[in-house]
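Shown next as structure tokens: one chain only, the form predicted on its own.
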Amino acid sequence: MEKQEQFTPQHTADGSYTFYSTEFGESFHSQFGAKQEAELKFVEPLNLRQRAQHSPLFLLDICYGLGYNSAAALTAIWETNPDCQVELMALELDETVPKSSIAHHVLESYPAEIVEILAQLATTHSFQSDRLNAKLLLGDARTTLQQVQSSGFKADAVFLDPFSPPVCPQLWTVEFLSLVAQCLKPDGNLATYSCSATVRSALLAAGLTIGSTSPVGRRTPGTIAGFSSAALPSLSTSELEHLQTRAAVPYRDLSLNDNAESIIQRRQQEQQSSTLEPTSQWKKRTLPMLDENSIN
């Protein structure tokens, strides 16, 4: 059996705390704050506070960690309504982690109803009340959210917050996107902290139209997607020429069973192969508009 790993609060700008991951080498949050991060990248670009105002809501959060985004989004239905039911489903890898975000006390600055709520989905996976109803499901996201779309739930709003895609590539296919479009409404919408070129035109190859939402914490914004372009911010053109190197090559799992180094060197071998332009010439036209981190 895997030595499950230990998670140790480490405090952001904003107050909040996040954790760090050895697995994946990175935190689940950047240091300018995990709360701020739930609120600004996640519930204002979704609109949830408007689309609390028509009940029932359906949330999909994937990647669920220490739990901020749900409970920024209950937090903030619940003080536009707090008769607005909602649907909430929740997929986690590691069950740990929710766990010790609950042992830790992470989530304290919110409600207590809301603290209570996630510390049972935590613990016993669901929760039920006459206007919640939420599950937690375990493990590898690609295989959890089958057992959604299956389901036949539709998402109002989608929280995407998997780590970066150079050390998840598995969560940031054409594929896994694909089938994250199937469980999102017509109306709905996703949003993400990523502007990579390959997050952007898995998005796009999923059948979801795209837009910018305001940086946080960084130069580089997020993106928001829907099948509709009506409501979304315009890319910039500096973005829609990202789109057309070879940075903007996608990941691809066509089983949705890969490992990491599979789809990595996949995507690479499509690069070299690829007739766009190459992402160096590209920079040097643009780099100082341009965190580098988001050419990825």
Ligand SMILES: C[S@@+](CC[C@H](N)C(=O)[O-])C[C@H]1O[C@@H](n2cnc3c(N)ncnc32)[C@H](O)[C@@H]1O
The other form holds:
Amino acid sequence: MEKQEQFTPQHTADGSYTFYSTEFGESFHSQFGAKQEAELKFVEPLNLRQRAQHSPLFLLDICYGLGYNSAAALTAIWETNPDCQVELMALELDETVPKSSIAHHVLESYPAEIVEILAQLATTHSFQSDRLNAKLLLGDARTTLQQVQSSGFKADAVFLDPFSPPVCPQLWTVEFLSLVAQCLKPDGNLATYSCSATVRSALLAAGLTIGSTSPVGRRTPGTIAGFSSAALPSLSTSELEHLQTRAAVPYRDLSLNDNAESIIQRRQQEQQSSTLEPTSQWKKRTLPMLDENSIN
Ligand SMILES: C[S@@+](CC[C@H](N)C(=O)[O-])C[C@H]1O[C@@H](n2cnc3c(N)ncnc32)[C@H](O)[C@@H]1O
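Okay, that one was the form predicted on its own. Can I see the form predicted in complex with the named molecule too?
All chains and molecules follow, beginning with the one already shown.
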């Protein structure tokens, strides 16, 4: 049996499909909807329709996975400006994920042209046309992103979409996010679905300013980051306070090659010796005033 057959499409609430990773013990998307997540956590907060007015656009898709974020981005950009030139750099560890996505027709609700592009990207790891230059770099993003950085690639928009910090801390460390920041244009933005304090403090330590992307339905907010705070939606008081608690101790990976366990242990030790308020104490103190969504 080929490895790609291990992924079985799972239905999400908006009718789109995701996969479940037995390796990481997590779904690739929230149960509210894979397609909606790409739109509401990435395409909209990054203002891709507005950015599409200015060609060329440089996109960095970290953790390409099934390809939803790239599919949603290309669809939105070309619906707005069919002449927009796009440079897409996509990073993914496991090539069987994009291949399974194509084999199971997961992206079929996007325009046929986009599905064909991403099918070629999954197979040959590159695609070139008069309006798109796309590359899929396979391997640990901590290594492939160093190649991207040394090539001088600077993104207008970054999709940061790893599995959650407790299961994939490698891609949420200060060091990795500093590398991401080096691949961002001065007026570029990064978006992620995560609103966790550890992720937000790592983004701040990487030299970025942060804002909150709006929660939709029962969803938690995500985070948008960039070098300038202009136009970033500000954090609520409770979100700011959360960043003053031990939950905000960031993950560290000094040489960008530690395993998940060491990165988690290092953070736990730092939390134990931290002078920051324990998060549980802060929650007790402020819980009646808190929006439940902001305390993850
Ligand atoms: C939450 S899923 C991403 C979903 C994806 N953005 C989409 O639209 O379908 C996380 C992805 O990160 C990949 N991944 C895990 N560890 C990685 C690493 N160290 N470097 C690059 N990719 C990694 C997984 O194989 C998985 O495809």
